[in-house]
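Here we start with a single chain on its own, the form predicted on its own, put down as structure tokens.
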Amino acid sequence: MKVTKLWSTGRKPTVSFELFPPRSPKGADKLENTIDALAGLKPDFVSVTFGAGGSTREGSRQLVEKLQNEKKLEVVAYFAGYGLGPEDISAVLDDYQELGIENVLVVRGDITREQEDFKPHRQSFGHASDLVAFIRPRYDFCLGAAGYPEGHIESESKDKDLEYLKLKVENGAEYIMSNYFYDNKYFFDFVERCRAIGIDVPVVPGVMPIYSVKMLEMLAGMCGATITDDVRQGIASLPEGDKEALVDFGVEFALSQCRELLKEGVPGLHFYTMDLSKSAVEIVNRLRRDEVL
């Protein structure tokens, strides 16, 4: 099913989770447990990341196939095209098509850190908007694009970033999956600015529970998400080194965000799980118990 059908008028908000391919046998075992726990929530779909420069190409394919065929879950397959030439792009997308994938989230992707001598193909696309334009006339996938409520970390301004997002939509993107944020005002302002310039596709907020201080700082630095005073003060009030208390705080903070987002009528909630399940399971179960989801 094309995921845009899930956001038609009158339907309940969707629940979805992001997963990424394991990098070790230990990671594979952990992911298996995570998948089983999240599948038990009967999500509307799950997404699978795709490493920079095709670095997880085979792993992504294997995970997509497992989730689609073995676990019977609707899958949105990421595709990060940076560094890849047209033939490699088509090979990956042909493979997804053969697997029965109907939904692809198109991102530029970061410069790979896996290969020191990596050189992008001379015909590689420099922007996700160019990649969407390449894919749209060649495939019938439901295409999504990434959106950044606080602006992409490499963008010269929020306005310029929004211009590129509009171009992604004009070139064929049918929905937007947002980066996470720790202040809902960033998201609400983002959607308002999208609508003001004519971007009228569904915009799904990304939710990132707090898993550890180290991960919090690292991810915020990579993607430009602001660690708000509320988050920093909340963490500072916890017993030092108490990992369980930190995770519990992260759940409560994300719950508060989700309740407000749902109250304002978002089309769904997309959880960045980092291949962990405990926080997402707790949040979704409590939202459903309270009948707000």
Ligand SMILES: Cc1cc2nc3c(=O)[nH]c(=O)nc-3n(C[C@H](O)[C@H](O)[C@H](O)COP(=O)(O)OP(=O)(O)OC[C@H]3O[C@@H](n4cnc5c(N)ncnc54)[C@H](O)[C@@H]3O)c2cc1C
The other form holds:
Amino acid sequence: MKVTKLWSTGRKPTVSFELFPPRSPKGADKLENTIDALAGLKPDFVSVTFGAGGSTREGSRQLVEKLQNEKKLEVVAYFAGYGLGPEDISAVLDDYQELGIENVLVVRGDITREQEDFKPHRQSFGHASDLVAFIRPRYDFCLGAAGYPEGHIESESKDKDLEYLKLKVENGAEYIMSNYFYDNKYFFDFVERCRAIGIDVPVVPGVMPIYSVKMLEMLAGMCGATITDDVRQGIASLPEGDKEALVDFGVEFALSQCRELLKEGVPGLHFYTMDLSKSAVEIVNRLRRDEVL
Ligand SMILES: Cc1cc2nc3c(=O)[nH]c(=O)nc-3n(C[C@H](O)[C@H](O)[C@H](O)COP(=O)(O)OP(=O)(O)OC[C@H]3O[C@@H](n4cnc5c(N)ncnc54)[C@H](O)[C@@H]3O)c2cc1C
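Would you mind giving the form predicted in complex with the ligand, to go alongside the form predicted on its own above?
Full complex below, order starting with the chain above.
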């Protein structure tokens, strides 16, 4: 099913989870448990990341196939096309099409530190909007794009970033999945600014529970999500080094974010799981128990 159908008026907010392909056999075993725990929540869809330059091509494909065929979940396959030429792009997407995938979220992608020597294909596309423009006339996928409530980390201004987001939509993206944020005001303001410049597709908020301080700091630097004073003070008040207390704090913090987002009528909640299930399961169960989701 095309996920945009899930956001038609009058439907319940969706619940979805992002997963990435495992990097080791041990990771694969752990991921299996994560998938089963998350599948137990009957999510509307799950998504699978893709490494720029095709770095996780095989692993992403295997995970997409497992989730779709073995676990019978609706899948949004991410596609980070930077570095690939038109033929490789078509090969990946033909493969997804053959697997029966109906939803693809198109991002540019970032080359990682391990890919220092990576040489992009000479016809590689520079921006997600170009990738969407290439893919739209060739495939019938429901296409999504990434949006940044605080502006993308490289963008010269939030307004310019929004203009490029509009271009992704004009070129064929049918919904926007947002980067995560620790102050809902960033998201509400983002949606308002989207609507003001004529972006009228669904905008789904991304929620990232806090899993560890190291991960929090590292990802915030990479993704451009501000670690707010609330988060810093909350963490500072916990017993030092108490990992469980940190995860519990992360759950409570994300829960209060989700409650407010739902109250404001967001189309769904998309959880960045980092291939962990405990926090997401607790958050979704509590929101459902309280009948706000
Ligand atoms: C929901 C979500 C899922 C993601 N999944 C993945 C994944 O699976 N794999 C992965 O590697 N990364 C993923 N990312 C990270 C993403 O690849 C990075 O944030 C990347 O730096 C930008 O990707 P983009 O698609 O937003 O790029 P773009 O839309 O191309 O934007 C990148 C920068 O270029 C600017 N820009 C855009 N278009 C133009 C233009 N035409 N001319 C000039 N400047 C322009 C933008 O303002 C921005 O600063 C994801 C991010 C999100 C929010």
